[in-house]
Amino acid sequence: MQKIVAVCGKGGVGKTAVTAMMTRELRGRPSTGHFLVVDADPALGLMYALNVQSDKTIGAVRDKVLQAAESGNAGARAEVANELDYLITSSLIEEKDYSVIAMGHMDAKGCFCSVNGLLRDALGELVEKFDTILIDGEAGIEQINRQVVDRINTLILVTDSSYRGVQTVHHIEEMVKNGAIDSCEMVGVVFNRIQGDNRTLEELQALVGLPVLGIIPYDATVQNFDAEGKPLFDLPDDTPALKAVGKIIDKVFA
């Protein structure tokens, strides 16, 4: 069956390092099989903590779609819409073991229905081909679920154990319930950079009200590489964050 997993949580609460993380424990993994991992989030802030150069992007075949589409040229048109495929594929940024897409920025005001829609099409048939897909999203789910794909089975919520980040696990939680995302069909919350033993599992648990499926240790390892622009992928394997991390995924891929 295929795994599509999001990784959504409020900014500043370190997603994007814990997908990073994700990354580098899942990639050669026999269960994980053919890998793509998207960067969701407009600040390519997961290309950055991977490592991956490339200017391609989504957002940058949306505009060109864009521009075919206002400028009353049937045959611009045509030409784009026989060329998006290829398009999108070459957006895809090969890795050992993993492959990378970034859906960029995507802000261009007005109704752009039938781009998104032609997008979300031309981006269906080229998720078909992987067997676990990990998304690195924004805040919300928002994005996710219109722009990249409507099939995520499995939703995590990464916090800290502050007010507005619990907060923001409890909004996105409401918009599951509420059919936002009708595939999913596990929720669970991430607790990430908590410090000391003063917190049990039960007491955070009690926070959120979702299945806690682990807890990651603040780790000044993952905040100096983060500091210094460093690629998580460097990280010594006896980080403990990163062993907190291979447990969760132990889980969430039982």
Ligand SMILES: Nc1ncnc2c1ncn2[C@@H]1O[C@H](COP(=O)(O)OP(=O)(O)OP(=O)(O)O)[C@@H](O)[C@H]1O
Contents of the next structure:
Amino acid sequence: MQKIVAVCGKGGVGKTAVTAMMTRELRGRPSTGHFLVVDADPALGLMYALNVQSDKTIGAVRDKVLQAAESGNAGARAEVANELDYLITSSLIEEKDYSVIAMGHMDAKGCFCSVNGLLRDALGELVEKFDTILIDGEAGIEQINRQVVDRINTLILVTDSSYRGVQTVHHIEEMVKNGAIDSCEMVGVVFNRIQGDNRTLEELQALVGLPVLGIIPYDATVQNFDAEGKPLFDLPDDTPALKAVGKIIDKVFA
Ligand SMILES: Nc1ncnc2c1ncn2[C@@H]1O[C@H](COP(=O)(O)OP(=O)(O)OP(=O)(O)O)[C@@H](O)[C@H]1O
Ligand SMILES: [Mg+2]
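Moving on from the form predicted on its own, kindly provide the form predicted together with this ligand as a structure.
Below is the whole assembly, all chains and molecules, this chain first.
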């Protein structure tokens, strides 16, 4: 079955770091199959973490289509609509063992519902072609394209043990209860950047209503890689945070 996994949580809790480490651990596993990674953050932090360079984003495709729509020229409109699949496919970056796509800025003004509809359909078709899709989201899940959101079946909420991080988890817990993401079969929490070995799973589980999928320790190597601008994808195999992510994947993808 197709697995669509979104990684969400409060700003700065480590969503991008966790997604980059998950990408590293998932690629090449036979159960992963055809693998797509989506950077849904306009700041393109995941692209840096994966050491992937590209200026092609879905936002740029959208702008191009909007321009054609605005030009009012029916010929240009029809042409771009036809081209949309091609434009989206050419925004896809092929890496060894996985593909990446960046959403970029999706905030162009105006309501061009037909354009958004076309884009949604084209993205939906693209997503169809992969077995595992991993999304580095923003704080909420609202920003991820609707066509994709409706099909997310695994939601990973990253948090640190801070009050505000946990509050964000509670907020998303509410959304889940209210049926905002009915498609989700698994929703769980990952505690990240946990200092020392003295926080037990039970203790952290008591902070949230959703099941805790795992604990990722504070890891100076992760912090240093980011501080020095080195891609997290290149972390050494024995990095404790990476090992913890491997265990979480064993659980989520069991
Ligand atoms: N397990 C960890 N150990 C040490 N440092 C970590 C760990 N996880 C993340 N960090 C550091 O925390 C900082 C924030 O991480 P990251 O950018 O992944 O957060 P984010 O949730 O994606 O942020 P944003 O909301 O801005 O996208 C980075 O400097 C990163 O190196
Ligand atoms: Mg990020």
